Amino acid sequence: MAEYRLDPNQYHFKWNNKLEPALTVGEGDVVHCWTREVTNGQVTPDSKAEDLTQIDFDQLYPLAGPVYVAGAEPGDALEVEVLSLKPDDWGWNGILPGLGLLADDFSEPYIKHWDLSDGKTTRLRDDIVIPLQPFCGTMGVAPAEDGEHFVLPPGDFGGNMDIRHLNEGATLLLPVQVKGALFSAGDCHAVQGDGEVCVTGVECPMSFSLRFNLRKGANIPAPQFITKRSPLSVHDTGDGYFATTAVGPDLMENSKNAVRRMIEWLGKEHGLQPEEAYCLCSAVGDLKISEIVDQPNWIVSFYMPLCIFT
């Protein structure tokens, strides 16, 4: 087993299984990574909410890598274990015209920076403190199909998956499609809750270390994995939870519907405005299909940790 360091330049922004790898690493090694945040720098500690209409999406998603794992070949699953993670100082979400879950109720952009420097925490405002639980949004192997892919889709193979539960002691398997795995990770979040549905999580440059094994021949279809979290989330707590529904056919509509009414329950309750609030729920907040089985009705439940209010 050895250790290794991926240069902090050699990233990319699209997958594409013709890509020259980074690094080649054995079974069992350790790589150490850091990335920029989503943006690739456009947006940065000084960034005002009109930056936000500027950004050149052709520089979306640095992704760290490839990684060309030795063995690794097609019906195999590279097995990613998470070692650590670590935010820089400083994150940001926001609102970006166009992109979320209620994209055609917010129509402005909106910024919200995040002080990420006491490492466990972030603040709102000074009654809404939220604990951190980073992880990597992107982490995949390059797809099996020939050309350049967006980042921004998820698929097989992994990718822009924003499963947040993938933190420090988690283990992904990915199903191999080309030789050598051709890994890559970033996109890290300091936050997010379930569906992050503003589009972003609390977007932050990240250092983190993972670990690379293989399991021959697990022909897995689609992305699986392994946390060891118990208590799932930090947030869950003695102090609970609030939740909003929504019920009807669309399960689209119905989580829609679900994030209207927890924003409007933060603006009655705790005095945010419905910018704010959305950005709250998507830090924090967790979309749940709370019931899909009784047609031709289903429901979809919003969940808002209670402990993040002091």
Contents of the next structure:
Protein chains: 2
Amino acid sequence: MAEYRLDPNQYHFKWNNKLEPALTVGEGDVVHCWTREVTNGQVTPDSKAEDLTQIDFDQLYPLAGPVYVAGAEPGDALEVEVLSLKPDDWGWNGILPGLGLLADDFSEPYIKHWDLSDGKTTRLRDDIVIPLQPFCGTMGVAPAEDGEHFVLPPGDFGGNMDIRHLNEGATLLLPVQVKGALFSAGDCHAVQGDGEVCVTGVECPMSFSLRFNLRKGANIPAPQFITKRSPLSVHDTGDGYFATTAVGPDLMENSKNAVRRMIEWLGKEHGLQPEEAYCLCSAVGDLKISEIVDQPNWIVSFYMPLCIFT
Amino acid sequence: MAEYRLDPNQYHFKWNNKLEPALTVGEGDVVHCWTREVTNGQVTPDSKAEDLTQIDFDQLYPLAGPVYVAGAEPGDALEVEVLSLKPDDWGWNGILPGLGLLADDFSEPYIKHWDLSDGKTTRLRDDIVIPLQPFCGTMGVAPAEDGEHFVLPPGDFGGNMDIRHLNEGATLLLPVQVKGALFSAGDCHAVQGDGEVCVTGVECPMSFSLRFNLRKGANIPAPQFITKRSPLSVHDTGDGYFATTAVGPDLMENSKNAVRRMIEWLGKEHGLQPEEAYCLCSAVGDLKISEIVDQPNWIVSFYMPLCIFT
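Now that you have shown the form predicted alone, what about the form predicted together with another copy of the chain?
Let's see the whole complex now, leading with the same chain.
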């Protein structure tokens, strides 16, 4: 068992199974990484909303890696144990026109900077305090399909999954697509709700450590994972949740309407402007499918933790 | 403030804003109810799988009520506080051909009986023990639209919402549609996961008590609620969760595939037959929308609590 520190300058922007490995590891080995936030430094603590319209999309998703795992073959599952996640002291989220669940409602760029320096919480306002629950938004193996692939869409190889429960102590299983797996990770979030509704979590540079193992011949069809933290969400306190619902035959429309109704509630009850409410929804609100069987109307609910309102 | 006990023989099967009230209450009043399980006694502890194909759908959803709330007018929100929920000592879930998320995969009826007599847990097998978290699957006000309406599909008036977090201590807000609100409830579940994927929770007769209040002129567009219990799920213990994922452009297909993969895992890891695995998924597995913005591929995850495997 060995430990490695990946050179922070060793990163790539696209999935590509022909990339040279940045590092070769064996089973049980640990890799320590650090990545810039999702725009690779195009957004800084001084950035204004307008700057978000100037982002070079070819510089998105700087990923640490690829890590070649000796012995990994297609058909195996790569087991990635999340050992630690430490955000730097600043993060941002915001609205990127054309992206996000409510792209039709929000056409202007918006940015919110978050002070992460206390390492435990961050504030939207003096009376809105959000506990952090960091994870890597992107963890994946190189896809089997040759060529360069944009990182935005995830796939059965993993990638930009934005699964908020891949926290310290979690174990991710990825279906190996090519010899050596060629694992990469980055796009770190200090906190994010289920859905990542405005298309950004609290995006931040982060240090993280991962341990690799193999499950030979596991033949899993898509990523799977095991969580360990309790409660599952750090926001799950005795304060409870306020939830909006939307009822109808389309899960996507329901999701949009449930979030719209939460934004309205955040305005009425907490005086938040729609843009900051939307960003708050993305940072801490959870989309749940309450029922998917009472035909023809399904219910999507959107849960806002009440512990954040101090 | 008064307390009432609704006659258990006072129930109805359809939403209809012309029904005579079973009871008239004022703000702050409490109503104690008991309802049969969703088939109104057509399913009993002796029922076999085949019996599920003989169910008379006109006898589904015996609902306690309607309760006329004095002063309630369209535009108000009816506030329903869930004071207590006590399942009887037996419940069932199963597969009803033609219904459920995986109706295409499961064409035969199947029934599972659950012993609820200890009041706290129930068993699928000696080594699979499920903590209970009861709620009323159906709580609603009479719809504005005249006529008789089948209870299966929920609507903006609430109804068959199957929201598993409407537990003791929760407060539900419903948009009043007609004078007096005409609230009814029933279809109780001893436990159910987010999604209710096989179309049945653990269906059981249950005693429940509710307190009514009004928020005049609240003008909410659809049901909203506040939860209070911590953790949100009684299954959220230090044992964590195993989760499957499905990645793709359609939330419904993803939901199906995530559940299919869990059924496969339950077979491999715990020796469950597909039918009992599907029923277990419906009883305790949670569908979450992990991300809905990484276009064109969304991720639905299905979480199985590991505390149930003893």
